[in-house]
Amino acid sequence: MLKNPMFLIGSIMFLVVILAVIFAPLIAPHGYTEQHYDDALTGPCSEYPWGTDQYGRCIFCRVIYGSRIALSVGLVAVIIETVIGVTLGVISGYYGKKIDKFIQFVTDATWAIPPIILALAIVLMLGSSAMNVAIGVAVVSWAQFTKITRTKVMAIKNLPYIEAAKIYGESDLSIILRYILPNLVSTIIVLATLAMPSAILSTTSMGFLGLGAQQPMPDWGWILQDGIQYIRKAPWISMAPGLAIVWTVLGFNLVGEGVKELLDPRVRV
């Protein structure tokens, strides 16, 4: 991996985000809710590195603290969609027949609906909050996990040692846990790593629409939405979270591609 410059760049970008999440109170010179009305819409300066918003809140501090929301919500969404997708994919691929047809029908139906529309409907039913956004994004994003996992399981279940386990009388649950899931670990890691940028973008989009973390929480989507009306007078309000989103998503994408190259022998050939 040290010979892969794109992975190294992605790792550095990823590390910067992780450091911002962990050390936000030490990095940010102000609290993300502190209001200084005398300094409202102040441009970037020594006291406010990325300027202030209409309430005099430090944009730099809000973006730094907002990284915690973006990463936590994105991580929860990826965990939920991984559990749903892998579970359904294993069941579908291992048992086949009518179970496979039913799960594939549900998967195709979910995939056919525009994700943002279905996620919006789910969040509107559950209520606006960061965790509800994570649930909404996960419920519409598990299909790719199911499809890929099913294909891998269908290939694995016909291997000789799986047939031998069946002959010796091992239960289906034992075969799945002892032999099939360990062979899926690398695939699951790659899928989860590549799904993280999409989850962050989706959750930020929901925040932009006002359905994510509510004010005064420093959600990147909220900050972007706040800055739209001041885009000519104070463009830094929208530019700062926009650049943070690009930085984070690009970093995760580069790391994901590097992990894929490491764990998939066919890519390294």
Second form
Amino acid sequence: MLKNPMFLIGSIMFLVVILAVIFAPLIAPHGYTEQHYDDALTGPCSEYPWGTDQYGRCIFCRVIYGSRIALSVGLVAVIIETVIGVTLGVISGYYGKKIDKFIQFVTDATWAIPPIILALAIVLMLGSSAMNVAIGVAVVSWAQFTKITRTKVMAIKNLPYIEAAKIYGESDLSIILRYILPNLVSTIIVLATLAMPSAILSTTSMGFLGLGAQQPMPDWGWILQDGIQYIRKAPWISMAPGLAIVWTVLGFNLVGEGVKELLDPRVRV
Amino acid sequence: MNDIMRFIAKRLAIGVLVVLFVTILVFAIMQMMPGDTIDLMVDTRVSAEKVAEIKAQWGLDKHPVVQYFYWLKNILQGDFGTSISLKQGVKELILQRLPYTLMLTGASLLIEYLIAIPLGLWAAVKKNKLPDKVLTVSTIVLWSMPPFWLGVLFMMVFSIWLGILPLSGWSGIKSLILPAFTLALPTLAQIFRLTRSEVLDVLDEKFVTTAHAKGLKNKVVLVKHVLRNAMIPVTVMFFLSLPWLIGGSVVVENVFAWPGMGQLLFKAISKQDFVIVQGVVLVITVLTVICNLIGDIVAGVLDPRIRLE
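Now show the form predicted together with the partner chain, given that the preceding structure was the form predicted alone.
In what comes next, the whole complex appears, and the chain from above leads the way.
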């Protein structure tokens, strides 16, 4: 796996993000809310590596601390969408018939609404906060999980040992938990890894539109939006968080590519 | 022929259900948002009687379920209602904005397909060689870029530093270039990958070997035999992505202050103007259902092996 250059580079990029998340207070020379009015809108220099914003806050520090928000909101979104998607997929695949048709209909119908619009409406309904952004993004992104787990479960449920468990009188819930879910674990992990980059893109888009972590928390999307008004005088404000998003998402995507190649021998030659 | 008609009728019936489901869902979400629509319409100084009067006038005093059916009844008569926050007809607002959104999404789809298909074909032919690797990595990089950041980057380079393109808003056809590329580039990766993998699949088919054995030139085989067959899923994808792009342009429209439906919808959602939201969502959902249907039919027409289920 380490021979795959994409996977290797992706892992290193990912590692850098993790280090930023863990050691933010050690890396950042200032606090993320510290205001230095005398140095407002200063360009990159030794004191402020990526310059300052209109309140004289250090952009580098805000972006470094922001990695904590971006990563945790993205992760929570992926966990929620995994739970929703897998639950519906298992029910749909295991019980089949009418309940399957109904779940399929809901999945397809939800797809008819552009995801970002539905997510926006849900976040505004629940109130703007980092947690609710994660929920909003998760509610529009579980379909992938449902489709794939459903197909997998349909293949597993007719295996002899599950038939045997049924004859022994095991309940459906116990069969699902003891025999079906363990078979799904590797699929779920891969799906979740692949879902992470788009979750980060969606949650930071929400931040960009003004929803999410409350000010003055350093939300990458919001720092970028806030910097647009100073784009002529201080372009670094918007550039820095954007680069951080590209770095993180690219790292995940490269790791995902490596994992996919490893699992799908057709891609490897 | 009869089969096709029955298939279309069935899909249209499901489509109507989808539209109903979506409008009810969105209506319910809008109702559950904190705050009362009436507060957005009138000042806090207005007397309670006056507020009640305005509520009655707009039908806001009725039960939400009743309100939904009023809305549905009016829609069926072609009446989209009047916006609460803008005090304008929703149909007029949509008709005003729709051309801009269609222009933006149309231009961006054109850019996407014109760039991605030739590149996908090239990468497939050069599989695992340098061009393929470079293209695959570059599309992953593009795919990782948030459109809002790409937009700001473009604004900085082309409007501020080089000063050759307008910064934002609409001031003639030149304004279209930056938003269209911003919308197109990140999603280009998908079309590129689809084209590449489809071409790779087709290259293994027996009729390609036959075409080569007949002594046809490589170029002729690639364009007439390989690309033509590989294009079927790509064409279907085209129809499937059309309505999604309309909604997906919310962020890009926001960056460039583009006067399209995405901006209208975004502002309406934040102002809880459910009359606009319902109207726009209805238009998008109906477009989605129609485009999906066209996508399925086109797939069947292009590839007789696909049986309509």
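So that the term is clear: the rigid core is the largest set of C-alpha atoms that superpose within 1.5 Å between two forms. All values derive from a computational prediction rather than experimental measurement. Residue numbers count along the first chain shown, from 1.
Superposition of the core reveals a Cα shift of less than 2 Å for K147 between the two forms.
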